[in-house]
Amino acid sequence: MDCIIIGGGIMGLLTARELAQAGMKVCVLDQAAVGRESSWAGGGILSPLYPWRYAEPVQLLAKWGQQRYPGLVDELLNDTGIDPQRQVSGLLVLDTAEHPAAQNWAANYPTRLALLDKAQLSSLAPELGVLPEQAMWFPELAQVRNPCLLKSLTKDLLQRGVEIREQTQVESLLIYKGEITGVQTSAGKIDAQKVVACSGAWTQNLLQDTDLKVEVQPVKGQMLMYKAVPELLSQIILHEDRYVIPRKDGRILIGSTLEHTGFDKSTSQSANDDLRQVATRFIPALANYPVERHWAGLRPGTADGIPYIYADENITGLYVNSGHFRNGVVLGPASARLTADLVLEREPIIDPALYRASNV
């Protein structure tokens, strides 16, 4: 095996695809089921929420990925027959206090932004229950249906000959004289010259026996899905750190909470009540439709919101691609390409020094 990817979320699958395309023999290991953690649990918005709040390293990854998502989705659909359902929904931001920072960001990272008055907003989104005097409209912002994207990626990898092993816990990294030689798993030893940790919220635990100080903490997010009707809502809505995402089939996602509760993924009635109130305040018509699902996922958070993407200098053959918090889907293509650049020792698309652990 040329390379082992630890973690079968969006980061692991996209990284495996990059390496397989370069001719490497790749194996993806997941402690549970591929693509069923934070990558599945999120909303699939192809932008960081409130992107102007993020530092330059996140902006660079996001812009690179946004430019390439149309081509990626087309390739996956053509090759697998599974549609990741990319759609340009546009984004309405109803927080008036965000206007100065957002306008400055849109000028620095050229992005179409229109300011709508109350009448224009009501005309664009007649189902809205929150109508500020002025709202921001980002007409080009897109989304994907992340579970469909993950299914398509999984099939694509299998077609490329990538080995995927689910229910396989990595118990330890195998290191000899400062070099990776493979991993010890719950199913036995697997030899490899290169290992990439794409293990999301579990990355810190995975690397605890090394000298690395990768600080990735689980942040629980709970979400609801309403079974509504197509075109009840067309735009993504963002207000007071909550979002509403319409899917093509009429389902509408409401999210999400931010909870520091360790690795607890249980849902709560209090979060359910809160999200229902958000839903009917933003879109009053949702009171007429049933909640179909309520779930929770663990986002891999870092202190500054910047992910770790680097080649370890102390252990040859060990790489990290983790800590993308709520932005894994949009940051995934660039993060995977940059990781592959490091593994393959080729010119990187972005300066990797921006994403190194503090002690590397």
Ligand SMILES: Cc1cc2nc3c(=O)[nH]c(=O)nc-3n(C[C@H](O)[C@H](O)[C@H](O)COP(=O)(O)OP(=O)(O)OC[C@H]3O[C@@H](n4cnc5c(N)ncnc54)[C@H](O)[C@@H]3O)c2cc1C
Contents of the next structure:
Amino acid sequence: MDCIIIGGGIMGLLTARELAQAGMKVCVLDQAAVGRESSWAGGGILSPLYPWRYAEPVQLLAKWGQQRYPGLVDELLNDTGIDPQRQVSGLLVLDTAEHPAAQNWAANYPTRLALLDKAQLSSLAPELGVLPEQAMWFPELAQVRNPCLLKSLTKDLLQRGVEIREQTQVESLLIYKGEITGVQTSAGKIDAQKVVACSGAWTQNLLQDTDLKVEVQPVKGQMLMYKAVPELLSQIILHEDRYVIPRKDGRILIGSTLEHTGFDKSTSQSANDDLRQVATRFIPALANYPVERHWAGLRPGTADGIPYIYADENITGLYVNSGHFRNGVVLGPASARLTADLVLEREPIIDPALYRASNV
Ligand SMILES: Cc1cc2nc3c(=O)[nH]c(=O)nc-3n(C[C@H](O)[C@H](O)[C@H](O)COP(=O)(O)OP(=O)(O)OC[C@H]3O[C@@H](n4cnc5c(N)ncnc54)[C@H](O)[C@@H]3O)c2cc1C
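May I ask for the structure of the form predicted together with the ligand now, the form predicted on its own having been displayed?
Time for the whole complex; same chain goes first.
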């Protein structure tokens, strides 16, 4: 095997795709099922929430990813027949206290931003229950339906001959004289010249026996999904760190909590109550529709949201692409490309020094 990818979330699948496209023999290992953890649980917004709050390393990955998504989604739809459902829904931010910072950001990472008054806001989103005097409108921001993206990516990888082994936990890295030689898994040893840790919230545990200083903590996020109708809402709404995402088929997602409760993925009644209250405050008509699903996922949390993307200096052949916290879907394409650039020793798309462990 040329390369083993540990973890079949969006990071692992996109990284495997990049490497397979370059001709490598790749195997993706997942301790559970591929594409069922954080990447499945997320909202699929193709932008950080309040993007101006993030440091440049995150901005660079996000911008690259936003530009790449239309082409990526077309390729996946053509090759697999599964539509990741990218749609430009636009993002309405109902908090305007940070408008100057947002405007500055929108000028630097060119993005359209309009300040709407109350009348414009209610004509754009007539079902809104919260009507501040002003709101920020980012008409170009998009979303994907992340579970569909993951299904499409998985099928694409299988078509490309990538091996996918589920229920196969990597227990340790195999290292000989400073070089990676493979991994020890729950189903035996697998040899490989290169190994990429795309293990999301579990990365710190995976690397704990090495001297790598990777600080990634699970941060639980709970979401609700209503079964509504497509005409109810067409924009993503963000207010006081809570958001509403309308899908093409009328389903509406409400998110999300931020909980530091370790590897516990249980859902709670209090979060359910809180998110229902958010839902009906934002869109009162949602009270007429049923909640279809309530779930939780574990974000790979880092202190500042800057992921770890690097080739290890002490262990030849070991790479890390983890710790994307709240933004792994939008950061995924650029992170995967940059990781592949490191593995293949190509000219990197972005300076990798921005994402080295020592910098974070
Ligand atoms: C509620 C919520 C909302 C979100 N909304 C958005 C959003 O709107 N936009 C956005 O961009 N991002 C969003 N995110 C964040 C995004 O989902 C994550 O940053 C991203 O999914 C991380 O991807 P990943 O592949 O690193 O992790 P994961 O998807 O968690 O995948 C890691 C995989 O590694 C496997 N694994 C771990 N350890 C091992 C091991 N030892 N051996 C084998 N396999 C292993 C796991 O089983 C898992 O499948 C959200 C997240 C949540 C939870």
